[in-house]
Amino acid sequence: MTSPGSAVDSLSAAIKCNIIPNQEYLLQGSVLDQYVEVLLHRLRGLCDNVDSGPESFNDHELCFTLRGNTPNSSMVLPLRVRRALDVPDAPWQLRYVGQHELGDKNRPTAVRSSIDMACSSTIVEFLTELGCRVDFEYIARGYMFRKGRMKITVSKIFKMGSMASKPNESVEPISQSYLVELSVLAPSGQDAIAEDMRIFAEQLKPLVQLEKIDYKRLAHIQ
C-alpha cells in the first residue's frame, strides 16, 4: 500500500511536470431554440462521432461555496457536484472551479484552473458538513461532441421547481435558448489549444458566436 507521504509527493511531481489536467481552456455563447437542430447538425459533421452521433446527457448539478470561518475573511471556494440522472450508476463528479484568467486582449480564449475528481453518492453530505451551502442547482440536458481533444457541448438549462421530490420533477427552461461551450481541459502551459479552439469556433459562425465571456464585467452591468 502506497504511503500518504508518497502519495504527496508522487502528486507534487506530477504537477511540477504538467502532467495533470489542471487548466480548461473555454469559450461560451448561445442558439435560439429554433436553431439548435440546423447548429446540431453543423456538429455532426465536424466532429469525431459522426457514426455513432453525439452523446446525450441529463444531469444535475448543485453549486456550493465554502465561505472562510472568520468575520473578515474574502476567501470563497466554488465546488460543483454533479451527477448522471439517466445514468444511476455511474459516479457523482466533484469539481472546482476557478476564477477566469481572461489575460490579454489577444487571447482566444478565457482561461480557468478546473480540477475534476469521481465521488460516491454520499459528497453532498459531506461538503454539508464541511460547512458548504448550495447557492443554486439546475438540471442540464442536451448533447456533447468531441473533436480531438475539444469538447463541445450544447445544453437546455433548467431551473427546478421548489415543490419538486426528484430533480426531473417539474422543471422549467430558464430562457429560449441552449447554452454552447466548447473547452479543452489541459495540463498548464499549453496555449496553443486555444487557437486550435478559436479555428474550430469560427466554422460554427454565424449560427453561434463562441466567445470568452468576462463575468466580471457582466456582474457590474447588472
Second form
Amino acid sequence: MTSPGSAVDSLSAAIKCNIIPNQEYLLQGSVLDQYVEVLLHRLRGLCDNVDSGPESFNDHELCFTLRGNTPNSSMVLPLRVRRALDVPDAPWQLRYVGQHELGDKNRPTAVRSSIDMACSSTIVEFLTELGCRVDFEYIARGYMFRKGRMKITVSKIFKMGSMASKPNESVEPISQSYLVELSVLAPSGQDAIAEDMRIFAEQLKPLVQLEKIDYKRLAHIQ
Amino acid sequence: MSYNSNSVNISVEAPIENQIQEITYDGTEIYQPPLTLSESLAKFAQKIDFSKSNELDIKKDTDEAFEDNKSDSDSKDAFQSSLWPWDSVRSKLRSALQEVCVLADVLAIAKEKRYLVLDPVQQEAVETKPMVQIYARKKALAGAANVLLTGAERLKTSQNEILRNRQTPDFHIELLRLRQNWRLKKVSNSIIGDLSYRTAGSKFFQSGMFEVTKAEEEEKTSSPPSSPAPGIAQVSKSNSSLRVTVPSELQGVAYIEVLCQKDQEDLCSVNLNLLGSGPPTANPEVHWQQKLEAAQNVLFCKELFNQLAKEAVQLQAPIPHMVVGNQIMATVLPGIQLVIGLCHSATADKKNQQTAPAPSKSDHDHVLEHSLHQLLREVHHKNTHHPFPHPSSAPLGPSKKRYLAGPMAADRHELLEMTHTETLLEQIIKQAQHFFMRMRTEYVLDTIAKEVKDPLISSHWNTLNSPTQSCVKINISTHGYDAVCRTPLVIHVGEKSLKCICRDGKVMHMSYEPQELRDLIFCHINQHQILAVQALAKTMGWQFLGNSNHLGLGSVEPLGNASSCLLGSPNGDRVIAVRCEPQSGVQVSVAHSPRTDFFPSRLVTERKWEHLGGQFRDVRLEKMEGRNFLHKMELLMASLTSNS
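What would the structure be for the form predicted together with its partner chain, given that what you showed me was the form predicted on its own?
The complete assembly is shown below, putting the previous chain first.
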C-alpha cells in the first residue's frame, strides 16, 4: 500500500501533468418555451444515441458562499451542492465553479475552472458547520444530451417555493424560457474541444444562440 | 317645330351612373365619385388635339402661299423651289421655336401660380372587354400548355427509350440508394464511403474506406460478343451503374470459426476451411449491397479476431493460450481445447480452396460463433452508450459505480476491481466451459437413466438459462409409487463446477469431472430406495424399527456407505431387513421371530425364547414376482402379514 505522503505527491504530479479535467468549456443560450420542442427535436437528430429518447433530469441545487473571517475581507468562495431528485440513490454533488474567463474574440467558448466530487447527503450539514450560508437555491428540470465529450442540457429553472422541505411541490418557473448549456469538462490546455463546441453551436444557430455570456455585463444591464 | 297637344315632354339626360370601381364579395358595388366641374373641364380640354388644328392652319397657310406663288410666277416655280429647298425646314423650325417659346412662357406663368395652375389630368381608362380578354388569355394559355405537354411527352418517351436500351438504373438514383444505407462523402472528385463500425462504437484501427465510381458503359457493350458463355453473370453485372471498390484486404468472405477439440492429437490435423462449398463470391460483380455487407463482415471478423488475439497474449492463464497464425487456442477444460480461427478467403485464392478436397470439420460451433459476435457488439454498444450522470452537472465519463466510490468510501482494492473488466476471450472460454459442463451433465443423466431402470430418473432442463448458467431438476421415483416417495434434486450447471441441492437441503459442490455427478446420483438412488421402502412400510401398517444411512457393517463400499433399515410386521413376529449398497444393489432378509414350529434344543430349551428374534434368511429378490423393487417389497410385506 502506498503511504499518504506519496498519494499527495501523485496527486500533485497528476495536476502538473494536466490529466485532471478541471476546466469547463461553456457556451450558454436560451430558448423560449414554445420553441423548445423544436430544439429538442434538432438535438435528437444531432446527438449520440438518442434512440431511447432524451434523458431527463430533475435536479435541486443549493448555492453556498463561504466568506472570509475578517469582516473587511472580500473573499467569497461559492460552493454548489446539487442532487438528483429523480434518482434517489444517486450521490449528491459538491462543486466549485470559478470565475468565467471570456478571453478575447478568438476564443470560441468561455472557460471556467470546475472541481466537483460526489458526496453523501450530509454535505449540507457539513457546509453549514463550516460556516457556509445558503445564498440561493433552485430546481432545474429538463433534458440532457451528449455528443462525444460534449454535454448539452436544456433545462428550465424553477424558483423554490415556500415549502423548502418538499422541493417537488410548489415550484414556479423563473422565466418563460429554457436555459441551454453546452459544456465540456476537460484538462486545461485542451483548446481544440472549444472549436468543436463552436461548430456544434453553429448547427443549432437559428434555434438558439449559444455564446459565451459575460455575467458582468448582465449585471450592468439590470 | 310644333308639338302635339298630347305629346309628353321627355327630358333626356345622362343617367347618374358612375363607373363601378369595385364589387365587393357580398355584391355591393362601390362607385367612383362623379367628376367635379373643373375635373370634367380638364377632361374635355384634354380631348382637344391642339396639334391637329395647328397643322391644319399651317397647311392652309402653305396652301395660300403656294397659290400666291403660283399666281405670281409660274415660270419661277421650279426655280424658287430650288432656291428655297430649306423653306419647309425653316418654317418647321420656326413653328418649333414658337412652341418652345410659348411653352417657356406658360411654364414661367405656371410657376407663379397666380394666373395659371397646372392640374393633373386623369387619363381615361381604356375600355376593356373582360370576356374578350378571358377568351384571349384562355387561348394563349392553351397554346402554352400544348407546347409544354408535347415537350414533356417527348422527354418521357426519350427517357423510356433510354431505360429500355440501358436496363440499368440511373447512376444518381443508385447513388441515392447507396447513400440511404451507407456513409458517403465527397472528397474532391471522388466519392468515398465508410463501412467501418466506428460510428457504432468500434475502436479498430483499420479503416473501412471504399470508393464509389460510375460503371463504364463501353465495357458492357463490348463484352457480350466476346464472351457469350457467362450470360448470367452479364445480367447481374448490367443491373448496376455503380461500381464499389473495396480495399483488397476487405474483399472476399470471412467468418470466425470456433472449434472445440478433445484431444491433443487432433490439434495438429486441424485445417481451417470454408464451410461447405462457401458462398458464391467468385463472381466479382455482385451487387454493391452484398459486396459492402461482405466487406463489412470481413472488417468485423478481423476486429473480433484481433481483439481476441490481443487478449490471448495478455491473459495469464495456467495453461497459456496460443496464437498461431490465424488461430487462437485456449484450454477450456483439461483435455479440451477451444480453437478460434479467422477464415478469410479472398476471391483470388478461392479457386485453390475449391480445387482442394476440403475435409471440412463440421463440428464448428455456431452458437459460440454467434456469442462471439454478440460479445463484440456489446463492447461496441458500451463504447457509445455511456450512462448519463445524475445530477446533470456531474461529469460524463466515469461510471456510476466509480462516481459512488467517493461517498461509499471505496478502498484501493475495490477501485482496482472496478477497473477490471472481463475480456472477450475470458467470456467466450466461460461460455465454452459451460457448454461442455452442460453436455457432460446431460450425458451422465441420460446414461444413468438408461442404465438404471428400477427407480425412474427423469430430468427437466430449465428452458430459461444464461450462456454460463443453466439448471436441471431431477426426479427419482418408482413407477407406480410416485405418491409414496420421490426424491427431487436440483443441479445448477456453472462454468467449471456443478452445484447440487439435495432433497434434504444439503448443497453439494462438484468439479467438472462427470464421475462425481454419477456417484452422487447413485448415492441418491440408494437413498431413494431405502426411504421409499420406509414410506411403503408405513402405508402397509408395518413398523419402522430403525435405519442407518451410513452403515458401518459389511464390506467397504467404493463410494458412499451402505444404508439399511429394519421393518417389523404389524404383530411383530416378522422382521424385514433391507440393505442398500450403491455398488451391489439391494439385499433383503427376513426373520420370523416366533417360529411356527418349535423344536427344543440343548441351547434353546423353551418356546418363549423364540420371541427374541430368529435368524435372517436372504430373500432372492430376482426370483420374486413384481415389476420393481418396491412392488416386490409390497408383495413380500403383504404375504408376510397375511401369513401371521
